[in-house]
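Below sits a lone chain in structure tokens, taken as the form predicted alone.
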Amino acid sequence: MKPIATGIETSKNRLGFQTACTHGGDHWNKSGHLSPPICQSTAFEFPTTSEGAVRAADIKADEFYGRWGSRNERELEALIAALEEADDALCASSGLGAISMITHAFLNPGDHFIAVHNCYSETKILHESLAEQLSVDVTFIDSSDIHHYKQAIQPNTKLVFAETPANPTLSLVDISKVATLVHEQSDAVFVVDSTFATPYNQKPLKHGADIVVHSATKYLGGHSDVVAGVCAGSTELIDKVRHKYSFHGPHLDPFGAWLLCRGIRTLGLRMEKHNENALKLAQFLETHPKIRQVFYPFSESHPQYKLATKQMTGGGGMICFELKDGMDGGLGLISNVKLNKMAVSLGGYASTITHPASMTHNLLPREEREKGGITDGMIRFSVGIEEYEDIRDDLSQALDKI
């Protein structure tokens, strides 16, 4: 696997991506154990009054109070910062928790922010809710066209969101162009949800984004056994988010942080297989007579293929495709898979398949789903790390039955 630069450096050069996955955050493990211990304690004895005062003034202290975080969380944050080539990172109890804290950190009553239609449905619902609660204005756009960002920016725009690749349609945002536009026309913070890509395939901060956010529940954890979120960026910006986080309290427990660190140690190896399997499966589906259209960033048929190859190093493990038979075809397909599990989450080692219109995006009215490009016959497929032929054969037999 080719080396990918990270924020970790030796005396001579930067380490490759998988090496950074293996050793990122090591300096927070002071125990000498190769597998860092889990620190469950919520309170810590101070050796002196002066030390207690120092920890109380340090919002990143790992041994002050459990709501402020643990050593396991600090290790995870250092690991994320290394992979994203960021100054700092912050972990939370879910991806939505991280997005919520970012929104609280940078918006005040009377401000304006830009969000997107073509994204994870509950992110849109959260943005609608927070706009009302915080007394701020929000403009929802189709983020696949940069002109929509240009038209939406206002003098009081303080926050701009993008999700690329988008869930579930895999539409892309030109991060560099949007970042330039946002920074030229406003003092807004530009946030990119890069969950589908992971740091292995895309580094938004290198393309001009201010903050990158992930649902760590997905590929970062990789084993479908922990719910968490992370964000990374400059020290100044992450400190602002951390301040809100510390008092709102979406704290990630030490065991969850430990599970994420363990999962990330193999991220590079897993993503290599996810990328390989997904590209092969996309190419297979494009020739199938029951498929109307396939969406995969590294397929040459993707309308934004050139953009994908410019800002990504791989297409990721997510495929979206539309069946010719609409709702009946979609529900029939996912009812007949056997190896590939019907489930709403994604990014784990096992392949999962879902029908967005009736499952992951069913909380949105049909009109709102269609604004985001989600049709009744659309399927979202999270391609796992099984052998490609087994994934393909199971999907093929399910397609034969509809």
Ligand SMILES: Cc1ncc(COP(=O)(O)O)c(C=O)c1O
Second form
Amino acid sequence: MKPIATGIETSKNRLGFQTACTHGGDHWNKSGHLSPPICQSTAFEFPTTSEGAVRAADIKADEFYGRWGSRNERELEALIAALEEADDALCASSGLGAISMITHAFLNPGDHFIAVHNCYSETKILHESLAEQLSVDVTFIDSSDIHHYKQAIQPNTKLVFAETPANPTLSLVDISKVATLVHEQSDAVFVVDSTFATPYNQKPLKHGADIVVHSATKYLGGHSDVVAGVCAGSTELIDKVRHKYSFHGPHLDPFGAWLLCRGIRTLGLRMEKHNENALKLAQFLETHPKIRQVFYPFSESHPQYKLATKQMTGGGGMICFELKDGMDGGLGLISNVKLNKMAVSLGGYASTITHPASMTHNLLPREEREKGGITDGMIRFSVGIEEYEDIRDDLSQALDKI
Ligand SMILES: Cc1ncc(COP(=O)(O)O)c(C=O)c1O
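Can I have the other form now, the form predicted in complex with this ligand, not the form predicted alone?
Below is the whole assembly, all chains and molecules, this chain first.
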């Protein structure tokens, strides 16, 4: 059993991970209904003038105005804080919305920011455009090597970013080493995008990160039916982000928060099956004659296998592999799968397959893609929770056809 603080009764109370998924945030549901009601109201009647003033001054009020959030958002935030073992959490209308608010919260003109090449392509595009708009000096690095962080850090560095495992290459960042470096040499905030790992497999805050962020659209939601983002950290840092968020307004609606809470109730169970299926599939693909290389953090052939087993408790559901037959092979494979769906996004219950060079990362020119390690024959596979043999057989028949 993975022990975890639930945030339900006291901070000393520790329950297993799946128990926290089931009960985290429960205290926000005061209705007596087992399934919490969805509060769609955008405004609330104040019993007295002084109560109105109290709620107006409380940036976390659940019955003030819809953009501040309702009980559904507060329940979700308490659930995320419990899973990440954080003081507090904040939900947003997308993963990029959460990353954007963090960037706005900690950067001012003249500051320096360390961002990364090897991450989700639109995070990189967002960081480029925000750095320009905010008149911030940005250094983009390959985050898999700690030396690049060492070389990039400056006295005015205020924000340092990492995505681990990275989308789509599954390269890793040594969270505790980067955290130590950042905290010794600057007063920057170190942010880790842990979308691929989920709190089931990795807890960046425990390794020294200041803020953990997720595209909750992926494993946290788990059902491919809600776009959302979350971040978690200390009360002080999350309050700073919440402040920006309340005025910029990338608010997650109550139904989205409700769907996300419902998805997270089975996160531990789903991740167990994702981990098991992906490890078996990686081992199968490693022996396939049409495949040049497989990247899976818990596979011994992964160049950062030791680091993976140090900071993660499971390899997750994402596999990346490179076909010998380049672009033609990539396009051929994704056109021939049947059970495994050709689609972008990831982390849902169903297996999905993506060809990054022509799909998720086609907004980047080839040389930019290559800087991020994305080759023409690369395939990203989000291994679902179907029976392993069915996933493997479908992929195998599609590989036979290229
Ligand atoms: C690792 C990672 N971070 C952030 C995002 C952005 O999340 P969203 O699409 O929810 O805005 C994605 C989207 O694919 C992602 O894979």
